[in-house]
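The data below hold one chain only, encoded as structure tokens and taken in the form predicted alone.
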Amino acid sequence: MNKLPKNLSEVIRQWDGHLTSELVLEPGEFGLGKVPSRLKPNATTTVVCGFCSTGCGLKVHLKDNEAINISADTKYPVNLGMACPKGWEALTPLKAKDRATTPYIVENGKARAISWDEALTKFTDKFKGIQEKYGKDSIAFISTGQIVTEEMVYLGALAKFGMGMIHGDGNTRQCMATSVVAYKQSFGFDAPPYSYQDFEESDTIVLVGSNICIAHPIMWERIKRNKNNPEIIVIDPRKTETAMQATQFYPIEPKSDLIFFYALAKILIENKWIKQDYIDAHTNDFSDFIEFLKTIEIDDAVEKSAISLDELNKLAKTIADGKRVSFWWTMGVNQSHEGVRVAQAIINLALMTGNIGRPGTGANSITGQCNAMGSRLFSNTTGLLGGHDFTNEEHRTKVADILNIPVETIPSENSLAYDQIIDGISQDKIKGLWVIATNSAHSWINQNNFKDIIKNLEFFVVQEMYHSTETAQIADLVLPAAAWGEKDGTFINSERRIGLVKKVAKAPGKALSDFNIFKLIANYWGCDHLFKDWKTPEDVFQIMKKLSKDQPCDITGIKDYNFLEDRGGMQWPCKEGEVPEENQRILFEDGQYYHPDKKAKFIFEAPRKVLEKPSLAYPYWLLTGRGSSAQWHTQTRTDKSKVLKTLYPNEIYVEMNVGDARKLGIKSNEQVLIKSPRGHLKANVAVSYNIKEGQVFIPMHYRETNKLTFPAFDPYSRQPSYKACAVNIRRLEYWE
């Protein structure tokens, strides 16, 4: 039976004009054909970078309709002419030799290239068969913060409204779920309140678990533009590159941050270094917070954090003296067994000192992935499209009316989280999995266990731009996807700025944009009638506007893509009739939050027990994090650049204290064996004074790292606790 759209002819014509499948796609209809006509053949155009959440504007230089070079856009309000090493090399990964250029299926242990028709027929038949055998909730998807927002919207709607899935989560669970939950509970909505301009306007900058120099170097450059001679305070177990630049550094012990911040709050209150008028007017539950802090012993915090009372008092006084104090955190907070409460302990500090809603202030979570914010609002994973709630009948009705779909197609329950989906596979409840633009077999915590669990699946589909990723290598079916720079759409960055992604290069072989893969799947599944108006990414953007109406993330004032082009992106909210003149905006200037009573909440809880810490058998804390500004996530893109590879060690290494190395007789560059209760790896040693005795550090980017990590999860966000676990380390001959 021919399931192809009737309005299309019978073969796909690709860039070179050769016949490649049973379907012809007109130029531009499915991501094929020329670079869009709105770009002149030898033009220069600004595109938002596809690596981290900073969202820099990059000028792409075209020759004969093909991107040939990149420079930084001096006028883009994010980066102001700056770019990190990854940005300069953003085009290189597109031309890699290991790009997935055709669908292929693995049968009897052998891969076979197939047509799109065979691939999508297999996709549909297999997943429908699993649902018929085991139930609608027996298939799931794991998505990403890497694709454009319009693709996220299409995927989430297709999977849940069209294919009947209940469970689908994103890899943003690994990086941002903690902050999402913390903001929702404290503010009433997932709303990072800041603009990057705040980096330049603070007089006191507090960086918690954030190696911003390495992870977000353009944000660090914004700090360097600060003319207020700010205090730069770094709170981190390791003396990172950022800590080396700090005016005050507090090397707290791993997993001691929650009691540390509670002690800090107690000192501020006892010394009356708080803004009681702001607390009374704009917050709830502060008196309960004071009562709770009576259970926190300062001496206990000093012992557990290894920060002296004098240092704690100095930090508290510095915050109290600051006129514009901004608090910033990243994965050192989010990736914790109690990360939500740690983030809220930081939020509490901002609220009680009145450091929010004014330039240079805020409780500010820095995002990880380029479109994690888009995922948080529009992916249909942790919440219903546009920041709505699956469990709210009024929200489901609103979304159904906007999309002109039956309300009963929208699930009335939330999805399982990423870790629960994996558990569902291990328990034989989920038998089919679809992974889009993420490398779970490398990045998921306790990696060895993940690879064993995946064997329980009856069908495993990976949609990727490379056939070589660890996850694609264990898939049953691989669908080749276009990359950043090969498609159109939008990203939403850390400061809530919606910026344009543009098609400036040709996807290789039979690769299609994720948007058009979803479009074809909808047709093969038989639910394309639900998406008859979703012809282009900009069509979906207009739908996003309708979904956002009257929400805190309202973007009805953004007319179209040309508006974003002209304005250098726009931060939400941007309501119709209320388009701001300025291009930098912060939230809560009026002291109004998103709870029904317009007040923020103080939220707190006793610290939780650490489930794994050093012991006689495993006496060292293993810390993980960013390695260098030239590395990105699982390195599927950065390792394609010869330039970037010269800027970081290609082989996995472990950083350890010089004293520990001396005790064990280990020298720099010596290879050692590192063991945890879950696995082991070999690594080269980098002896250092920048890490405490009893601790070691391994960058997260190497494929071996997550053989060691311990699968603990925050109970509220379900975010994995990557940052610390127990290991042993010895010379190779010791183990032999």
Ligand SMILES: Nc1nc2c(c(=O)[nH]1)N[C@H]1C(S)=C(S)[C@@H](COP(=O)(O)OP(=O)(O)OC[C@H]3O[C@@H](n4cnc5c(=O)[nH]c(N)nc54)[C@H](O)[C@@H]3O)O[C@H]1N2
The other form holds:
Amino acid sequence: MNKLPKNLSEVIRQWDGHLTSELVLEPGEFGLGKVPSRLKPNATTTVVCGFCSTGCGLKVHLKDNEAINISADTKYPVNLGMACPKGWEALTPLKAKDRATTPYIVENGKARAISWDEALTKFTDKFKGIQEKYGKDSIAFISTGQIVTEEMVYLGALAKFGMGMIHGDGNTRQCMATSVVAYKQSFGFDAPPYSYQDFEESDTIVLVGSNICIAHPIMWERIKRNKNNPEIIVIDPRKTETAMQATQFYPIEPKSDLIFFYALAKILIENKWIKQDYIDAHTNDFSDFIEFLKTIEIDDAVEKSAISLDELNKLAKTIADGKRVSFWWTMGVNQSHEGVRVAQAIINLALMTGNIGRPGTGANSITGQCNAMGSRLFSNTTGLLGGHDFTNEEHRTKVADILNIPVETIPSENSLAYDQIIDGISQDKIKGLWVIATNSAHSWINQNNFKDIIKNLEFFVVQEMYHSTETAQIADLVLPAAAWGEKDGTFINSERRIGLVKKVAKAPGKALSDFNIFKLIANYWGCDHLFKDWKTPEDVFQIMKKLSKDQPCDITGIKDYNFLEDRGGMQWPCKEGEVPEENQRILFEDGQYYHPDKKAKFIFEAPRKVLEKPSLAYPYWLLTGRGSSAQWHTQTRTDKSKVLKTLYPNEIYVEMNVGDARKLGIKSNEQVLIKSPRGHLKANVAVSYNIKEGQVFIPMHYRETNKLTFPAFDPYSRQPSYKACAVNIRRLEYWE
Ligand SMILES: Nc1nc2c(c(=O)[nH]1)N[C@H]1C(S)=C(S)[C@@H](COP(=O)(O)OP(=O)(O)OC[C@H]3O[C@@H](n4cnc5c(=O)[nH]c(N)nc54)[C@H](O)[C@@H]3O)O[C@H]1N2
Ligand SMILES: Nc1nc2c(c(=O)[nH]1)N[C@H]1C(S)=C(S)[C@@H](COP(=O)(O)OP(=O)(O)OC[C@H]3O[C@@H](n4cnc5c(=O)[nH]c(N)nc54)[C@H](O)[C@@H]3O)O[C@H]1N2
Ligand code: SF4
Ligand SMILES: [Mo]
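Please give the corresponding structure for the form predicted in complex with this ligand, as opposed to the form predicted alone shown earlier.
What follows is the entire complex, opening with the chain shown before.
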């Protein structure tokens, strides 16, 4: 069992499935040969972008079997010929010198390149040993919203059904957990209801905690195509690039959204600016909501949000006057100590004003990573495959039947959340960790003790495309992964569109696609009998279809990859026998939600205390988020491009108000020290009018940023509240 299969080349051929016939293997190498044989050597083909959740179609131009250039696809229904700088530069990160090209193990601080056979033997022996010593649930995995859905399904099934893990979460916890919980509770299923066409059809666009110009530039371009001269309303503490383009800007105090939206609801109700017939026909608990709102004082909301009553009234009136009002939110809402209730306060506004289920409307959470939506439905982390529930026996039986596996292999309890897995490591409950396609040692909240916590593990495996990431640097075993562009599969974008990702380049050295790594692990672990039919990504896609059957995310009508190719992707639902003609669809047109009684729920709760606020010792709010459209997350990919690097400050900087800078005698570009109760860092000052006094902003892309952040979590989604903590700032000479 713990040996490479004898007829390895045969296995590799099977891995590549429909690509087999012309597949040439380099002798002695595991890298899987050439670009897919179904593409002609000098072809042009469309691939969905591997950065943000917009999911633009990019044309990849091949010469002699090699991807040489990219342009934006003019026909793809998402981006209509547009792409942002990251998309244009998407091939560059593949060629970087710090790609992990061989498995390696770190012993006594020294890295040693090893064969796949040794790596997989080590992986299996170590993790099995830990399980024998401490129990099955003593190993866990943390995955991602950035591998193809087929790989997510494989990983989730392998880890939980094959290797016996219970705990596995993803970086989507840092990002989307709040929206998932909010939608499930309010609508009965995690179902963002919109299509991008809504950006063009609204007459009133309300963007909450969403810097769309930077984070989703092509969605912003869709707003610019709107012919209704729409009101564009931005609710954000900072005057962001998006706020600068807005027709109305509400610079709300950090973490005051909940009371602010409740006050707004109260004003709408008092003025009878609501759609009672819609509320009566399609929702529950509105009268309780009215009762609850009696506990909300408008004056209190005005004071806490720093938005005047006049402005609040103006916003309410604008919403009331709009015929097609759409509400959009992103991380300013999700990353909060009470994010779920804030998201639901926004959902409540859409429901009570009847702004849902019609073109140009909706309570719309914008996702972040290219495949966050895939992970929400198919990663087997927070929910069972296909939007099912681990704790529901019927669901477990259904999934077991589809996969043809014993139902007992499916855990009947939910996984610990990301923060609980990290705590579990501190508490010696989790002794083995496997991280796939996320850079936890940079992006996780409060980094000060992260590396020490990791030392508590007996075995730490990182599956990565680069050996240089902060997380790979502290691993015991690194498994080199092929990247976007080097493998096949599908992503699901923000508007629920399933789009194709293709192998257009060869992975370097011995790097393998995550799909193939999972396949090998199944073989070495001895559970490959569970995955007999899972030969190619497209086989797994066919299994995903079965898993989705009769769920709101039913995709049984998508025949195969060629169908997706021909249609320019397809939004869910797409049921067998009900394949839609049109290419842009919204949900809830019939007012039917996914709760058993088909009604949506008003959900509300008194605002919670913010656990860390500015104080005498730490007088500034620290906000964090995206810095520019050319930077991606922890920058492992985007900092490989010379072109992108010219588009943003290469060193960490802090944005600070002109008045604050003057008070402290700080000049623009001066380096300052920033301290939170947990850690400190040095950053260059960017003096600005776009941030209020008493607040500062540091982009998340720099490795130091999370030394400062405060680990507060939403109680329902367990999403970290990255966006608010307290810091102090001083000139260097003052500290040193
Ligand atoms: N260029 C680029 N694009 C990206 C990414 C990237 O790294 N780079 N990442 C992708 C991912 S994974 C994600 S999740 C998205 C994130 O996309 P966004 O959420 O749009 O980006 P952020 O800058 O994280 O946060 C948005 C805004 O929230 C505001 N905010 C902070 N606190 C509060 C608050 O209390 N209330 C309100 N109302 N607003 C607040 C911040 O000032 C910030 O402007 O971007 C995606 N797109
Ligand atoms: N302070 C602060 N912190 C934040 C945020 C914030 O707003 N403020 N935002 C949070 C949010 S919303 C998010 S989504 C996270 C993002 O945080 P991360 O997920 O840690 O960020 P990435 O840099 O995208 O990490 C992805 C990793 O996967 C690797 N990789 C890329 N493609 C592949 C592949 O195909 N296979 C494998 N095996 N590896 C691959 C990349 O090299 C990279 O190291 O950060 C969170 N952290
Ligand atoms: S907007 Fe997003 S999906 Fe489109 S090209 Fe840019 S990073 Fe890629
Ligand atoms: Mo994210």
